[in-house]
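Just one chain is shown here, as structure tokens, and it is the form predicted on its own.
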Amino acid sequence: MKKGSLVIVGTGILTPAHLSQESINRIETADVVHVLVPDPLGLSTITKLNSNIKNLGELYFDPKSNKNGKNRLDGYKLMIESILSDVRLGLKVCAIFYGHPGIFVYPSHECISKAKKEGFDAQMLPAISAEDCLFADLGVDPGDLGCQAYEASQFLFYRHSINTSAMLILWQIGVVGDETLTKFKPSENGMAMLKEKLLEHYPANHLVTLYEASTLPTMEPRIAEINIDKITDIQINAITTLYIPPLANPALNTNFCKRWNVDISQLQ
């Protein structure tokens, strides 16, 4: 194994409250820390743990000037190279991303994969994600009737089999419909497309929830219920998630249960 190493950690949604003790230890003992967090409080907290900081936010794609490439993917590639360049120098590198570092974080997975292929020790630590906060704030249990989750634009553009008897979570509706990876808001027809797609599976009056996790201790989460047919009329932000509750309980497979002598009275 080569000398350099990489560990990727997440801040959780509320920094510093969601930082795990293991993540704090890895930050403190790193030779250099690469950071991508959206708020000054998070960056300040990390800087107090380790002053040798490189702010990956400076490499983020800027659509107004085409700084750092032509789209978000170009910016992510710059971040990957920045992180791996220090690993290749033989340094103990810690890379920090907002939320869970393995959920909707392209650079983290690419860095782990490339580092391992090049012979370096690389690992990712778990963290609290927006999904974890959603389950807690909305009081819903994915183990009840099941859970399915898709990136919102992927939900639009691909043929997914939707189970309306399980909850559905759509991530990143703040950029829904943007196939170019250049926008930081829904495409011109993004919300209209989302409404049309949902109406293929759910009635117009089905109540859904627009959710945004609290990012500051003094801030309440956004929990706004609305009928699907009104979804184009409400404010969507960059961090908005859409939660669609089950439409009905799943139908019992009586033939299967009978074949295997399952006592269906226990399932009611």
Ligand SMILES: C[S@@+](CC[C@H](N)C(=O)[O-])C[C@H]1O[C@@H](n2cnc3c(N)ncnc32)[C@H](O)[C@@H]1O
Second form
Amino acid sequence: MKKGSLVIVGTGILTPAHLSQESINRIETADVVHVLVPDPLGLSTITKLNSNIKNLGELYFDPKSNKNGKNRLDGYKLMIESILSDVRLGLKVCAIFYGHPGIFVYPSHECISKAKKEGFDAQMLPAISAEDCLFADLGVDPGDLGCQAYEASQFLFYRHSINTSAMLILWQIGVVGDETLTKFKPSENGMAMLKEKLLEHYPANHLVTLYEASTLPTMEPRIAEINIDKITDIQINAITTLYIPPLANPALNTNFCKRWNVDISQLQ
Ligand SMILES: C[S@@+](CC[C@H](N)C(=O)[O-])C[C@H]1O[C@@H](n2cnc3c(N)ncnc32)[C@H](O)[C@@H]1O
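Compare with the form predicted on its own: the form predicted together with the named molecule:
All chains and molecules follow, beginning with the one already shown.
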């Protein structure tokens, strides 16, 4: 194994409360820490743990200046190179992303895969994601009837089969419909497209929740319930996640249960 290593950790959604002890330890003992967190509290928390910080936010795509490429993907590529260049120097590198570092974080997976291919030790630690907060705040359990989760634009652009008997979680509705990766709000028709697609599967009065986990200790989560046909009329923010509860229980597979002598009276 070459000298130089990479560990990728997550801050969780509420910093510092969600930072795991294991992540704190890896941040404190790193030679250099690369950070991409949205809130100033997150950045100041990390800086107290290790003062040798490189703020990846400076490499984020900026539509006004065109400084970091032509879209978000270009900015992420710059971040990947910045992190890996320190690993290649033989340093013990820690990279930090908010929430769970492996959920909707393109640069983290790319860094791990490239570092491993180049012969470096590379590892990701788990952390608390927005979805974990959603289960806690909304009091819903993915184990009850199952759970599907999609990135909102991919949900629109691809023919995903939807199981209305399981919960559906749509991430990144704040940029829904933007295939260019240049916007920081839904595309002009993004929410209308989403409504049209959902109404193919759900009745107009199906109650859904726009969810925003608290990102500050003094802040309450946003839990806005609304009929599915009204999702075009409500404020959508960069951190909004859409939760769609199951419509009905799934139908029992009676033939299968009979063949295997399953006692269906025991089924919950
Ligand atoms: C680039 S992803 C980052 C996800 C993050 N890595 C995680 O583990 O939660 C951004 C999306 O995560 C969701 N998200 C981020 N912060 C959130 C919050 N405070 N409440 C609800 N959803 C959030 C939204 O769907 C948002 O569009």
